[in-house]
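The form predicted alone is given below as one chain in structure tokens.
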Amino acid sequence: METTVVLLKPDCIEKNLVGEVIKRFEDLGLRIRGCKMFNASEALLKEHYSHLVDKPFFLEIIAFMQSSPIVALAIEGANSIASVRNHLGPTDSTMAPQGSIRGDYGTDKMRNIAHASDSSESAAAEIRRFFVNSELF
């Protein structure tokens, strides 16, 4: 069993898709261990997206992620990292197949409904970044 992090982005919130996205993960047999809605601080987002700091779109991502609250999920299951990423589809929603979450609901590379951890190392770091132990069940 492993735990991964999913961040439901502002476009997910604005389209009222939070329940639908969570249902899709639960339908895979994955379990929600933590769930919270909050306004992400600039400092938190700069830490989370630090690997993109040199990209020309870095500040646009920060502004987008602060345009509404986000929902952080800690999701547990066998092979949850790969399963979640597979069911989300490619980062670029225009390339995501119908039936995937991004293919059904995303718009582009940034407005793609959700972020998901891409490895066990990033999942561990993101769990620490977005949750305290008492928020995980």
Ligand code: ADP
Contents of the next structure:
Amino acid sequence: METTVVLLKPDCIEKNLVGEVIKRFEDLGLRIRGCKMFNASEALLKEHYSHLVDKPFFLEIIAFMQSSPIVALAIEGANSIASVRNHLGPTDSTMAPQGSIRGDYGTDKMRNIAHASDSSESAAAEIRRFFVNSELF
Ligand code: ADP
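Having seen the form predicted alone, I'd like the form predicted in complex with ligand ADP now, please.
Time for the whole complex; same chain goes first.
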């Protein structure tokens, strides 16, 4: 069993797709271990996106992620890290296939509905970053 972290981004919240996206994960047989809505701080987002610090869109992605509350999910299941990434689709929503979450609902490279952990190392770091133990079930 693995736990992966998904962040439902402001475009997901604004499009009223929170339930739809969670349902996609539940329909895969995955279990929601944690779920919370909050305003992400600049410091938290700068840590989360530190691998993008040299990219021209770094400040834009931080501002976008602060444009509304986000929802953090901890999602458990066999192979959940790869499974969730596969169902999300590639970063660029315009290249994502129909049937994938980003393909069906995303707008572009930045407004792509959700973040998901990309490895067991990042999943472990992101669980610590976004949840305390008492928020996980
Ligand atoms: P992913 O979220 O698919 O793992 P990255 O870690 O490379 O992708 O990028 C993190 C986030 O930064 C993306 O999900 C997207 O919101 C934003 N992003 C990535 N590339 C671009 C880009 N070229 N222009 C604008 N935003 C981008």
